[in-house]
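Take a look at this single chain in structure tokens; it is the form predicted alone.
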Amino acid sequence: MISIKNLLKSYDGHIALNHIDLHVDKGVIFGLLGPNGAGKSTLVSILNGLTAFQEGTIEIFGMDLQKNLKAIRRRSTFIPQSLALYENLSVIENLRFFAGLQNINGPALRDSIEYAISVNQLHPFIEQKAATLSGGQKRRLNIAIGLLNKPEILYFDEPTIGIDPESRGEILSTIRSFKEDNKTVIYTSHYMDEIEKICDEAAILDHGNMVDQGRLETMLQGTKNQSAVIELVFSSRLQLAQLVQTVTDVKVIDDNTLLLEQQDSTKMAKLLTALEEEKLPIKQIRYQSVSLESLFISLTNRKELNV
């Protein structure tokens, strides 16, 4: 479905994507993770033909992206983080307008609009102006607009930013349902739990490099419930560097955070004793039920989880 080989993208000498390889099969929900500046937004932009690249090849639907961009775009859609809709138009007016831009008309227009409305549960709001919708409803309209061409591939860029938990859950359920239609989804999010909840596979980018990719259960094998993040009220990197020499499998993440890999009760007790002796108070301990977080930290050596 999507095949990327040896992809290189640079800006003014800065490498945004460093000869990466990636393959996504049909019907897969694929998560893209990475710190800010890792290259994931650049990758999505390239896949949608919005940004050029210097080296490598990209095939989508078995077609070369650069030679068949129009044909590929007809079968895919990009749903950006920013809302792409008109506030002064109603829901149905927005859908008709954007369908017109894509030359969708006749019976196909009715089918496309009904499909977009139904999938996003927008029937109660079709005559309502977009400006009066809630944040979650606007997001659902944004997705509905992206569904008008009945795409086979959908690219989502952090679609749940700034919405309430109930709307977030509805949107995640909608995206997960695309798998039943055998659609392929590329999904970026800075919420680790979202990736674990809806994605079949994922890739982690860092500084333009592909540091890990594969099926989630394979990537997380052996990490679940075996690590812990210990956040301290105050300390220093020097203090922690000296302290962790006494306990194995401990990594310093930043001046106030430790990662205990492969933790067990003996190691945890030893670490807690060492912290107490150094008079370093603990703010919180997070055991890794959300194990993607520990994998992310381990691979990128970052506490910042904004991806």
Given for the second form:
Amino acid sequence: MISIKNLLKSYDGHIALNHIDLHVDKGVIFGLLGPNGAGKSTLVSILNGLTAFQEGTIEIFGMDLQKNLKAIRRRSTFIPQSLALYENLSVIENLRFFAGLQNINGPALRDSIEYAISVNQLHPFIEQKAATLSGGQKRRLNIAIGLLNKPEILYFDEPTIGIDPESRGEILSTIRSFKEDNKTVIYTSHYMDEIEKICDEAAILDHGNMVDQGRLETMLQGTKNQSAVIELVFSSRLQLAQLVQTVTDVKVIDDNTLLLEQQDSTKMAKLLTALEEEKLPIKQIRYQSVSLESLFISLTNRKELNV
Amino acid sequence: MFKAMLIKEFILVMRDKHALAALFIMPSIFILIMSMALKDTFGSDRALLQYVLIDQDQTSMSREIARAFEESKILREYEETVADHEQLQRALNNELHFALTIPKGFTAQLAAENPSSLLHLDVASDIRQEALSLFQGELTSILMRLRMETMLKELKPLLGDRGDAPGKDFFSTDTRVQIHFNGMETGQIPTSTQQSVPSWIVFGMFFIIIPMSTVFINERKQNTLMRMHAMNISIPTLFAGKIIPYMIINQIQVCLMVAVGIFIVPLLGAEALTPGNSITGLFLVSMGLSIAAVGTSVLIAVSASTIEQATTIGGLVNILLGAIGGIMVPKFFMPPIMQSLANFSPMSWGLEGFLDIFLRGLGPKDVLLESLALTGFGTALLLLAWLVFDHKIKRGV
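Return one more block: the form predicted in complex with the partner chain, after the form predicted alone shown previously.
What follows is the entire complex, opening with the chain shown before.
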């Protein structure tokens, strides 16, 4: 469905995308992960024909992007990070305006608007001005506008920035639901938990380079060990700071939480003994697979994603 | 605490380039332009008003009047030939301000109390009252001096050094000059409403720079324009979608301002506006002005990075074009170099077009040049805006 070969994009002497290869199949929810400035938004912009590139080829729906841009755009949609809508128009006026731009008229207009509204649960707000909607509702309207042409490919550029956890959850499940309709989604984010939650496949970009890509489970299985989170009933940061010096691979998360990386039974036994000696009762121990975050850190040697 | 607040406020203002431009650069430029425009207006060494003198009397006295005119420091003889009535009308529609005809037999009756032969003064209809008064004052002074000399010559043998002081009417030009404003009926005079409304219509139309660029920049910053672009909307379509509504808004502005001049101004005790005889001519000029104003707005909108920048630049451009273009100061008050500069301001073209319709009673043919110039100017700016916007889109700015 999307095939990128040897893509190079540079401007003002800076390489934004360094000979990227990427393949995304139909019906896949694909995550593009990377810190700010990694090249995610540039890649999405290129895929939508909004930014030119210097080298490489891009095929979408089996068509060359540069030669068939208009036809490709008619079958895809771009949902920008910012709220690309009109605050002084109502929900329905916004939808009618953007449908009009795409020459969607008559019965098709009614169908498209109904589809966009129902997917995003905007029925109760259709007559409301966009300015009066909550942050989450505005985000859903932003997505609804992108659904008017019933696209086969949806490009989302960090759609959950600045919204509350509840709305974020709703938006993520909406995006996940596109899989049922066999739609392809390209989802950029620097929130790794979001990528883990909704994506089938992912690519990690760093400074314009593709550092890893593939099915998410495969990528995570690459690192064998698990980590464990130990929550304590009570403790102090000072006690924990002294304790981590005695056991390797232990990190202090907060005053009551420790993280044991690459845990094994020897390390765990040693930590439990140390906790007992310090008379620190354990509330619970959670074992977790290696997260995308730890994979990202190991691949890019960064301490944090938002660098 | 208060000191900290003061320091913070100064730092913020000093770091705000647009505030600095609005506070310091704009007034400085404005002062420079206005000073240049008004330079020598009240000085005595600059000829402000252009005239032609048509001497049908051909006496030594009429030649004396011509010589006195030549010596006047505020009058300047019109350089082009004015051979017939048609040429005179054309000249009055352009740069000539006054045409004074000395009829046959005028100087013979110079000393008479109720002369039958009157001076005939043709006045360009866009001449403001201040300029007319200035000319009348100069004319009065010349006539008074010559009349005094004539009378003294006649009376000297009889009165010697004695004689009554002349009465008020003796000096007045009112009883000796018949004034006719070009393009108007005899006895009809242009009102301040007639002269000022066109200026404010032009000025008001260019104010669409502010709302138009604000909306445009908001759309750009919110990526709404990028979204439209991703929906296969081309730049010309995008521009057309903005230009047409704002041109309609401009036409509504013109209708509203003309209506205010016709219906509201008289309620406040001033003369009503008379809209001239050519709706087509009025439409041509206002459409040309609209294209020029919209072109300026779109260029500013695509070039500016922020709304603050656009409103500062927009306000500055509007005031400067107005100051240069004769909106705030009539062009004939300006020095020659500023008058030449005024010819580059689209506001000046628009103003001339409106004056042709409102004051000079002219029609579509006469405003075609101004309308085409305005349309060309606006189109050129729109094309430039297209190039700038296309470049920005390709760079992903």
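Numbering follows the first chain given and starts at 1. In this text the structure is predicted, and so the values were computed from the model without any measurement. If you superpose the two forms and keep the largest set of C-alpha atoms that fall within 1.5 Å, you have the rigid core.
After superposition on the rigid core, the Cα of residue 68 moves by less than 2 Å between these two forms. With the core superposed, residue 149 shows a C-alpha displacement below 2 Å between these two forms. In this overlay on the rigid core, residue 123 has a C-alpha that sits less than 2 Å away from its partner position between these two forms.
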